[in-house]
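As structure tokens, one chain now follows by itself in the form predicted on its own.
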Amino acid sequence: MNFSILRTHEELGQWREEQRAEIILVPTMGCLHSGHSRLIEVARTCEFNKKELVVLVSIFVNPLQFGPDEDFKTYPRGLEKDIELATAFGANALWAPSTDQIFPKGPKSHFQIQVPKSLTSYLCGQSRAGHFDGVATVVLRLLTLVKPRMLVLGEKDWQQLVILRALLKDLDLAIKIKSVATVRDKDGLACSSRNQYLDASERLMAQSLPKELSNAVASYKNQKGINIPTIKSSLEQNGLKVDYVELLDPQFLQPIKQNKNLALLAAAVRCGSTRLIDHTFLMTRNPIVAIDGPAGAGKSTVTRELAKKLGLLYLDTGAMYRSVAWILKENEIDPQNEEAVKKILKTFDLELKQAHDKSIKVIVNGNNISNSIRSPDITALVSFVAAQKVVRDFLTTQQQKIGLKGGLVAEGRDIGTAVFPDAELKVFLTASTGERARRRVLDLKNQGFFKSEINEVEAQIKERDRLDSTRSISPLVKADDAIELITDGMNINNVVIAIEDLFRERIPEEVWPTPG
């Protein structure tokens, strides 16, 4: 493999139009280390729609991010061993620029961004005023010349990584940020440039950090809570000057004004002359994502391959109210009769089993009816089933059970209003009327049922939307706090990245890796 070693904008721009390739940016300052190698690690196996990529290691001190005390002249360097680093961990290239390449009239005489209030009040931006400022603003600097179609980040700056998520946003640049969880040495300090400060004594201090952070995951976890107070009086106690500890929502970087499923607790201390930052997530269960919206959306395709892709459950919760149905069509039995549908719902014994190809069969009573349940009969039928108060009640109680642990994904009209309202992430997931009938058509003639004219399934989709809209026991409705996806346009593969960029925006790679 050809390794490029660029240092001015016309060595990078040369070496840009050469590839054929997407670029994958990786941002360093440098003094490069086994944190680094596994973000290049990942970026190499990163996949951006089946197209050829090129990793770039980027390193650059940048002035702006320190300040007047800090450490901007002594900061660790070494671009020679760097280089060795950035070719033997897996790199295409290596882009060192000097601060004239990214400054030409110096730092101070450019354009600056400046990061909104709402994600600096807290954690290093409380104490480092402009620090986060000089990340953004270099980073675009960054973008700008690079031109890359991902960026690759550690999780061990969550704050940055939060603020650099909402700068690409907020620019709507088309962009795509991969995170990577934070690597540690074998004595469970993260690994960071300025570890190389600490002597051997102040590296067994430093060892507190991250112990006082995984003996509170351990509290949280058997519901003894998280004692601030106490964290900083024993990392003071062993030997630490304590910055802050804080508690916040990691999605928002606020403090939590209700009990959330995920909890960011942060920490940064002094040992000896070396600031240092740490930080572990909380949690009570594994992650849920709840899926909701109309007939005909996709749901249940999108929701399978998400299960898959991110190592999920999947919880057809749609499949269970058709195979309701089905068994009241079986037996003759009106949905609107209470009194015989709570008798039957007495011997209902419902599977769903995971095949080896990660599909879901539907056992009912010891009958595989996943295929049946998705006739035109049964669909015609399940909303009247559903808009039962009775059926909600028992089906609504078998879904809670099933995600008390998390770890799932689940799909249907009321996941993320009545059945999961403290999930993680709720999507609204739907499409034109047309565009849904569209589906439909092709999914019937796909499963072999009866050829259906578009404009007759279009008006069943109408009348159903109508009916889970307006009923009266959990109708349809997006939930307030959903995430509205509208997929005219689009095709599986990319609604289900989609989701899963708003899933990353959540749950950190350390808490929920991805499979594989």
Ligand code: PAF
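Positions refer to the first chain, counted from 1. What you see is a predicted model, and the numbers here were worked out from it, not measured in a lab. Throughout, rigid core stands for the largest set of C-alpha atoms superposing within 1.5 Å between the two forms. Compared with the form predicted in complex with ligand PAF:
- Core-superposed comparison between the two forms: the CA of Gln159 stays below a 2 Å shift.
- After superposing the rigid core, the Cα of Ile378 is displaced by 2 Å or more between the two forms.
- Once the rigid core is overlaid between the two forms, Lys329 counts among the residues whose Cα shifts by 2 Å or more.
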Second form
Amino acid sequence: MNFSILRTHEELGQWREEQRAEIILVPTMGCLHSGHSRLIEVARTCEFNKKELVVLVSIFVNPLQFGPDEDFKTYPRGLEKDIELATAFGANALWAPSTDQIFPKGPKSHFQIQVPKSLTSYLCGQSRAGHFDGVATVVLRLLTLVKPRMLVLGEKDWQQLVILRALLKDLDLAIKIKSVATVRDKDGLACSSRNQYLDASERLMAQSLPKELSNAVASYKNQKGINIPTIKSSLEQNGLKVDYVELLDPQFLQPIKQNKNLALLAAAVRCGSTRLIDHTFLMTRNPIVAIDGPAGAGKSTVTRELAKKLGLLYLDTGAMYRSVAWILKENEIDPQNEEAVKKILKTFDLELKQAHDKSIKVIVNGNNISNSIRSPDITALVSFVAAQKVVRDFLTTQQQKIGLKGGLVAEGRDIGTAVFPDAELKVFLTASTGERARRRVLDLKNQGFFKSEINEVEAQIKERDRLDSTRSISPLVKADDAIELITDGMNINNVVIAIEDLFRERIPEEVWPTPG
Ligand code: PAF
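For comparison with the form predicted on its own, produce the structure of the form predicted in complex with ligand PAF.
Up next: the whole complex, starting with the chain shown before.
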């Protein structure tokens, strides 16, 4: 494989022109280690809209992100070794610009980005004034010069990752961020170029940082809570000087709200003269994704695909309502007869079994009814059954029981509002009535019904929306904290990718790794 070493704008520009593939950038400050090797490895397996990608590693020790008393001058540098490692790790090119190339008039004379206070008021933002402004400024500069499609960043620098995501979003830059879980050495220490500064005894002391964090995870799991002063004093007792230990909302970097499932516990310490950072995530259960929206928005297909991609259980709430419709029909019970419905539901034992091919088997009272619930009779009955309060209350409780451990994605009308109001990600999936009518007509055509009039179908959809959102029991409403995704003009794959990106903004790879 050809490996290119680039230094100037001209060399970078020429290399860009030669590429037939999209560029994926792995920005670094050099002194490459196993953490970077993992970033490059992940970059090599990424794809963008099914296009091939080439991996460019940049090496630039950015003066703007070091404070006056920090280690800019002594920061470890070694280009020869980095070239060797980047080649061995499988990058396609390495770009090592000089400071003049990045900041022609000098770093201080260059325009600078100011990161919003809300993202820097805790963690390193507090103790390293101007650091993240420097990071954002240089990354934006690297991006304008390289023009990549994707950027690979480590979760090790969690605050940096959150800030850079916000930067790309606020500036509407169509560049995707792929995050990679922290890589640790055998002794538990998170890989960092600054670990080089530690001598043997400091290295031993430093190990108490990841140890204290994993003790906190264990204590949290055993419902013993988190005691920040105790963590601080244990670190100090081990010879580390604590800069901060903080418990925050990982997405907003602000104090965590009471009922949130996922928390970031992060710490910075000084070990001798070396500053080290590390973090962990605390969770009471695995993540939950709630997808709600009107009929015809493509929810089922999207939810099934998303579950497969993220290794989540697909909680098919539609199948659950169909199963109740099935048992009522089998026993000739009128869905409006509350007493009879309540009685039969007492004997209703529903099991959703995930088969090897990830399809869901629906077992009711020991009978596999996966096929029967898809019959036209049940289809005709299900929305009527699903509108009965007794049925909704019963199935909501069942769904919440299944959701106790999390690790699932569920789709419906009231998942984000009634069933899992504490879901980490709520998506309200919708499309204009015109688009939904177009899709419906296409479906009907595929099924051999060629005569459907698009205007008529659109009118039916509008009427169904009106009924769904005004009915008294579980009306279709968007949860306040749901993200609305309008899918006009998007194919299934792009919708799934968009939701996956929203998931990753909330759930780190460290907590829920992408399978495969
Ligand atoms: O994480 C780093 O190595 C640096 O902060 C970055 C993103 C390369 C910007 O200088």
